[in-house]
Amino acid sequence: MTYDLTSKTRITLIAGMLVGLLCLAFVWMGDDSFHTRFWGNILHNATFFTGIGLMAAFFMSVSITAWAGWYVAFKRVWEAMSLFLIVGCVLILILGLATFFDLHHLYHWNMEGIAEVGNPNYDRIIAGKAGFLNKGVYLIGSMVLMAIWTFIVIRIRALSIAEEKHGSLNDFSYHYSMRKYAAAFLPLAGFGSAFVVWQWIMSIDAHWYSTMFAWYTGASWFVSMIALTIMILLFLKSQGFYQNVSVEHFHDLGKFLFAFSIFWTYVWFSQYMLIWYANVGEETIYFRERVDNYPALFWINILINFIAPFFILMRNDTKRKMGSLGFVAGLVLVGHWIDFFLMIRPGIRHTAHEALGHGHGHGDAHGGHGHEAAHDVAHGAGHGAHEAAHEVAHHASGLPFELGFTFPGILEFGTFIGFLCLFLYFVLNRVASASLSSDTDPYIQESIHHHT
């Protein structure tokens, strides 16, 4: 059985993409001279949805390597989601080229002369990281990894289609081939995802670092991927497709949504509370900025992404109620998009203000880049450095309220809708290009009769 992407669905998704384009156009026209809000919206949504595609490929590879069978009835959805890495390559290439040619000021490490001794912009801390934080590594490293990931998911998809056409229930040869690619993908995605997370997102706050940040971002991507999987399957079932995908499959997806929401919270707690408790100036400054200047979003983040799914999905039967499960999936998807907003916007806001000359020079505690000032204080003051760093953070937080930087505005949500519709349009097109499930997959019967 194949899925037919109807003209009504196409028009709806295209309309959503046009909304996103219009929002980006309005942001561009009303933006500062460096179009920081525009490029911030691109970075925010490109990394968010590319990461969802990466997590779909990762979990599919885990399942193939582990000889799992429960997911086979809807594996075409994960195959299609993983192929979004093709679009992700284009999006990241645009960001990489814009960074290379200085078309934006999203990254403080990319400022002119930042690593040159004697230059007014010189920063010894960022200069020490220049071997990793530079235009070449950002562009070439990202594209090489993305190209490798994309090649592997295309090969897995091709083998899956070949198995459907030429395989049989007792023929494991195609599965053996897929397993080789899947096993190779796991370390490449596991270690490579840390590289791109550090480059794309953590380096926005170039003086700050966390050994848990890649885990934190990966968990956010993974939960968002499970949420979107649930929503896509619910949509397809409402259209009369995927009748073999039963409440048992949704129950398992609900358990993953529940479990990894808790895991995300564990990493959130580990970063926030343990770093805060240690009172390390160059690390706590990251959270001080967000607690002081983004208090609503900071606590809404934990409310939406932990408290709501925890209490709603705690009951076993809730994971079997399509309405409740779909509601939580949609809520969590938006919640983790807000989570990415909090990761990205505070840092680029400070960098933009410094680039526009709103500060009083590098390291000025009262107007420049508060993160850098706090870092210098924490490293150079000796006794009481941590308290001094906190005082610097307090004085450096006086930037004005700015829609799109301090809080997502209508144009940010409109851009999110556009990227979401682009993702769904691509995925549903890929789903429609092959049968919804392979009758020759050796594990199809196990999946159809899956019971928890």
Second form
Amino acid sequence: MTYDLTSKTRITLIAGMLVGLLCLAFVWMGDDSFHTRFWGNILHNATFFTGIGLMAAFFMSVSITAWAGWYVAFKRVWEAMSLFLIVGCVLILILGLATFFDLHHLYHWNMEGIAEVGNPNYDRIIAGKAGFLNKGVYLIGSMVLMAIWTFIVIRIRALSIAEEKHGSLNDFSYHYSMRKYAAAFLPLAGFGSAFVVWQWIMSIDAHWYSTMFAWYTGASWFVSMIALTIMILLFLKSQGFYQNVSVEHFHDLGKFLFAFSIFWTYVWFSQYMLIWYANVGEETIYFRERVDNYPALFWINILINFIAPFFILMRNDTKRKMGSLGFVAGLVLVGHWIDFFLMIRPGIRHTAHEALGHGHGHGDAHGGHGHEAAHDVAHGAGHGAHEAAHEVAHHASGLPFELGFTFPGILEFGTFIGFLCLFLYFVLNRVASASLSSDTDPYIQESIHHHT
Amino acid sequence: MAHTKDIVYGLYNDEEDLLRAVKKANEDHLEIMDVYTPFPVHGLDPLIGLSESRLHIAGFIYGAIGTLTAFGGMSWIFTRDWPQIFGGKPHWPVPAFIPITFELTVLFASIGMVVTFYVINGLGPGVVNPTIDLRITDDKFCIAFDKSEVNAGKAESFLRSSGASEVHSKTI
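Which structure goes with the form predicted in complex with the partner chain, now that we have seen the form predicted alone?
Following is the full complex, with the preceding chain placed first.
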């Protein structure tokens, strides 16, 4: 059986993409001179959805390597989602080139002369990381990794299609070949995801670092991937396809949604608690900033990414009822997008303020680093007394509300919808390009008769 | 033992045979006393009329008690009973309580569920439970009928016709 991407679905998704483009255009027009909000939106959504594709590929590889059979009935959906890495390559290439040619000021480490002793922009801490945080590693490193991942994903997909055409139920030869690619992909995705997370997201707060950050972001991607899988499967089922994907498969996907929401919370909290407990200035600045200036988002994040899935999906039957499962899937998808908002926006706001020469932005970016005080004093002398006073007053009242930075505005959500529609359009298109499930996969019977 | 039962039981070699036989017994309106299997058989519970276990509800309640015990206990100790300062943290350092609260939640839920399970099933140290056939913990699947509930001859012929490899009678 083959899925047919109807013109109605097609038009809806294209309309969604146009909404996204329109929102991006509006963001561009009302932006600062570096178009920080525009590039922030691009970075936010590009990394979010590329990571979802990466996690689909990762989980598929885990399943292939572990001889898992339960997912085979809908394996085409994960194959299609992992193929989104092709679009991801383009998105990351745009970001990398923009970073390389200084088209935006998202990254503090990307400032002119930041690692150059004697330069007014010189920053001792970032200079120490310049071997990793620089334009070349950002562009080349990300693109090499993306290319390898994409190659493996395309190979696995090709083998899966070939298996359907030429294989038979007792023929494991295609599976063995797939397994080699899947097994190679696991360490590449495991270590590589940490590399790209540090480069793309953690380096926004260039002074700060956390050893848990890659896990935390990876868990966020993973939960979003499971949520999107559930939603895509529910959509395809509502269109009359995938009748052999039963409530048992959804039950297991629901368990993954539940379990990895808890895993995400575990990593999120571990990162928070260690930093809170150690109370080292250069680490606490990350949470100080978010708790003080983004309190609503900070607590909403926990509420909808932990409390909601934990209590709603705890029962057996809520994982087996499509209403409650679909609701939680949609909720945590938005929740993890907000999580990414919190990872990305506070840092780029500071960097932009600093690059634009706003005194308070500069002060905020550096103020928390105690060991840097001497440097800051020397550096800040030029700012004058009234700006220092302004900074104090500013700290007392918190950051002013700024749509798109302190809280996602309509345009941010519009951009999100645009990227989501791009993702869905691509995935459904790929799903439609092959039959929905392979009758010759050695595991297909196990999957159809899956029982939890 | 307070009272004994005269039973007739059949041993099957495969869980598929067992499932088919249970379905057939239901169709024939033969009252099955119990079914014994070496491992959980998918789809068996609804066939022999077992409703979903409520053990997990008990588990949730035990867990919630654990959460409250840990969090309430530490809050009381560190704010009322014996306030101390650790590492410059406030008297009520909530993040530091979370790991211990988590541990006690798991501990209460698991121990509570084990004890409940043992009590409900009449298990525990020193309890002797009759074993119908030792092989039902190894490789045999058993359907047992109580002779006071069903006609013994009818039950035996049912067991033989539905593919049981052995049929025996026993008093337990």
